[in-house]
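Only one chain is shown below, in structure tokens, and it's the form predicted on its own.
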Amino acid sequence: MTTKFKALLSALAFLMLPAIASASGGPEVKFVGVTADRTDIASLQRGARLFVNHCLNCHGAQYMRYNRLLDLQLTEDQIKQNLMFASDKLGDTMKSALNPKDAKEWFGAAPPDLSVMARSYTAAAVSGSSEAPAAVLAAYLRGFYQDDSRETGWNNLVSPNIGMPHVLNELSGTNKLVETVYVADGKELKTDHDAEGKAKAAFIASQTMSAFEHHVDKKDGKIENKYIVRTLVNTTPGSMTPVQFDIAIADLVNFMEYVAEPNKAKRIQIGIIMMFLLAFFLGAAIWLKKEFWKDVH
């Protein structure tokens, strides 16, 4: 177990404090979990794994090639031998082995491709959130629940209605989503803070994903707030515990945004120098300067 590994494990303990996105018009969900470092080549082949045997059975990476796995560490034997099912040649981009036209069929659409899903992921249930476009792919991916009204039997906490079965369930295990309904009645449009205190409260103390809704109806001509807290709770265990669940997460969201842009580390790592190339030039122009006019005064 590398050192990041264990760092990571024990972020898990300030799940209490997570981030709250605000949403312009729409729910706040509180983005709960960890996130893994990118530099951290043990997480990033994990997360490679999880994306070959539970993503590219529908998505696609089709800007991704396998050798650039070489990268991450990986021999091309175990490349072959591990991440290559949907093709025989370390040169060929990491298609989907679904079927378009299948998929359409099946789904009403193909599924989108994943290459730079972790770059361009906004998640219109939560437009106007302040975290990272990867903070709230990750979110998605952890806000699963069951639900016998949809079609594909699932729904989704940040993205709802969604048409994107659960296909980590069998790893998480199954979500179910409870509503606690917080009702404020009114002659007048105003906020009963005694409702919507004990709503928000309940929101914050949520230790798992959760959501929170204030609505505002009209009844025999009286308006009625109506604060909503959703949380999802665990029923059903999976083949993971909630800790590895989220960790596992963590490590396929860190293996996307690498897909997204492989070059980010050394992007990063070229920019800071030249930022200290930099300074030092303008240093010596500084003194330059001074040099040159200091016999003129």
Contents of the next structure:
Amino acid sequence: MTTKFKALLSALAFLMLPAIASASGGPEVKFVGVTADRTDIASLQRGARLFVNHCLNCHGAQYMRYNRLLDLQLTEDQIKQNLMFASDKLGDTMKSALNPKDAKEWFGAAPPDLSVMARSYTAAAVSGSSEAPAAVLAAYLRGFYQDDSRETGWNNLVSPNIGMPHVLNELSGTNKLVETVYVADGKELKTDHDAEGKAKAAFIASQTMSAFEHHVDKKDGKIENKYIVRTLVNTTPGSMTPVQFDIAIADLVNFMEYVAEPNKAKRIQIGIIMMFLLAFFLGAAIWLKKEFWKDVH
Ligand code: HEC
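Form predicted in complex with ligand HEC structure, per the form predicted on its own context:
Below is the whole assembly, all chains and molecules, this chain first.
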């Protein structure tokens, strides 16, 4: 690689971090946190454990069978003892422990099936985002905050007013929402432009999950532009540090992506082998051409 190309690549990488999802009209959400490597078996195993222990209480994954976990280098015994409810057989699909009717009554909505969630997830708050579904899913799982006005006691930055409680609260600790509204006041923030600039700067500088929203209000018949920045601030620590929790979510989403498409790693592998094969044939063809033309010249 030339240095110029390298410089270009690193500039691109810099531009993409942190990724900010821009929504058409809705808020922009800042995605923080790491992602895990698809081929990292230990990460997938940790993700599987989190998934089975914390998600299957309410959700099912009807296209996922327990014996798929054998591909993650887990033995039958390990799966049966650590990852399965006693009544399930290894060939069974991952069913929810919860009756959908009860769920609807308790949470106001039935928990959706999670089989392909990592490939299909879109959140209302970031619709139109160019982020991959898995990234938005990770942001959703990191986006819970305490909200006493909600029946569950929780709300979510990425999926506002969602019926799901923060089930990983013990691990993450508790976040609370800090909302700052920037409005032109004729003094420090003379114009809407100033207010927007200040809000944007605060949004970009934020180190935690945050959202930026432009809100238009009518006040005394006049239009008022509000620029709102919402950030999450940790108030009670969990059993994990924020960095550990970040990695846990990366593992969980990694596993959910794997569940959504277990053969992806294999497909990529085959693709790479094919590229090498094609390169080899190209080399052979060039060599042959040279050999043939040697006698002509
Ligand atoms: C206590 C029950 C419960 C548990 C445990 C639970 N969920 Fe949920 N989840 C729900 C309910 C209820 C909804 C639907 C809420 C709604 O539509 O308002 C939901 C919705 C979702 C959604 C869709 C969100 C959206 O924006 O529409 C995702 C993704 C999700 N859950 C992932 C998970 C994952 C991953 C876990 C494990 C870490 C998990 N859930 C654990 C109850 C639960």
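What we label the rigid core is the largest C-alpha set whose atoms superpose within 1.5 Å from one form to the other. Nothing here was measured: the structure is a model prediction, and the numbers come from that model. Numbering follows the first chain given and starts at 1.
A.B. asks: Does the distance between the two CA positions of P237 reach 2 Å or more between these two forms, the core being superposed?
C.D. replies: Not so; P237 is displaced by less than 2 Å.
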